[in-house]
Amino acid sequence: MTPGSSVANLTALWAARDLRGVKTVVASSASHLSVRKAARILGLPYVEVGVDRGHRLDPAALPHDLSDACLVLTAGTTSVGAVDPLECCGRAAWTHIDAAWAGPLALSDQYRSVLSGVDQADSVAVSAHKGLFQPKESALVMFRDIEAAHGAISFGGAYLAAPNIGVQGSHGAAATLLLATLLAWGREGVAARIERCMDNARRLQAFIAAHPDLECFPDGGTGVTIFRPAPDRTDAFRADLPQSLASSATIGGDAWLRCVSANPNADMERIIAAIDKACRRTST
């Protein structure tokens, strides 16, 4: 476990660096931030390649020689919940999905198709944050060969009981909380609520692609929902809606809203109806 994504991703592409002489990251122009920032703490020179219609990276666009690289898949990029081509796994000397939105769909009977191909990984980061509904710095990553990763991040002393195993040295029972939360609702609990959250997104999708004074952008499929008002009145028309209801994304240079569906409790009644409300109000 990691304090947030952040510090997994840094983590996974640490030990892709020790573990397989990994001299380069790739990855696509949507993934998250702190990719590069991780790239740039281990002076490893960063690649960022191009996405496609849909925000997912672009296969085309990789090079040609991936053998010292890391080659970085976003599962739920931060603007739009895409998915990148998960069949790219193993086209480089390591591999490492950001998962930090989606995994959590993987303990969804109805959703884990979505991560077809995450098996395949060399290491996968997580959010338990985000689909796994705990608080902030609570992330993890997994390793497909646990020894030999866990060996290249250790550091021992004789002050220690037991080796140091990533980033941090004493920190706090990030797990504790976690483990109340799978023992208290279960696998299917917790895969229930997951379903629940993206059937409000798909409800969500629906409405706006029908109201004929909003755009809607395509579907990512992870829950994340991109919309804005036509024409564009994005501003006057997210000042209209409730607040926190919606966060701003600019996507190729254009403003858009982002409603993301990370809470299994939402009144989606109360969401479409204020959603209608700001569009009559902006359109007068």
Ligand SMILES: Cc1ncc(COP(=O)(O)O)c(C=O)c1O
Second form
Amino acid sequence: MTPGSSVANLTALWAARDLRGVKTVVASSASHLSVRKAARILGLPYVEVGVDRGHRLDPAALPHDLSDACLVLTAGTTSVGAVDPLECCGRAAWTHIDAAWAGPLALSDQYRSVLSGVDQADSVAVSAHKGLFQPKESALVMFRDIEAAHGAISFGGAYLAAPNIGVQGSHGAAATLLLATLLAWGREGVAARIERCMDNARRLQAFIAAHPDLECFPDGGTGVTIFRPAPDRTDAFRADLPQSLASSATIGGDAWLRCVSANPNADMERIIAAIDKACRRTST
Ligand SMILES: Cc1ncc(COP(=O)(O)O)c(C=O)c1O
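Please give the other form, namely the form predicted in complex with the ligand, since only the form predicted alone has been shown so far.
The next block holds the full complex; its first chain is the one shown before.
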């Protein structure tokens, strides 16, 4: 476990560098800034490749030779929740999947297919403090070859009963809260809540798609809804929405609004009514 997905990504790229000798990090322009940060810390050049209209990495834009590269694919991009083509796994010396947002969908029979191909990765990062309902500083990094990875990122010392694994030295019992959640709700209970979040997003997207004054960005399939009034009056519209109902997102230089579906108990009637009301106010 790591205290967030930035550290999970750093840990994975560290293992990639030291186990496979990767010399560059390749990721899409929609990848999270922590990937660039990790490349910088590790002294690896960062190569950015383009995305398609839906913000997925464009495989045609990948460098031809990835034999000494760590390819980072994102499952649930930060702005729009898009999932990169995971079938690109295996094309590089090491493939890491930053599944900070979409990773927990693996627990749902209904939505697992969004992550199809994830099992081919060398490493996967998942934030528990996003889709697993944990307080902040809770994430996981998983490795295909755990023994080799631990060997690469562990340091022992005479004063330690067991070597430190990963970036952190002393730390608290990081898994306790996640364990308590899993014991209390079980895998089915967690999956049911994830599915409620996804159902909420689908409801919101259906409402926006049917609304004559709203436009929706293509759905990334992971519970992130990006929308705006059409024609664009996003700033005025946002000011009319209840605070924290939506965050702002700048996509291709344009202002959009973003609702991340991470609360299974969200009152969708109220949310939809508030958006509808702001729409009527802004258009008058
Ligand atoms: C795709 C993705 N990766 C990594 C991170 C970084 O996670 P953290 O803030 O837990 O370090 C984020 C945060 O939003 C993210 O969206």
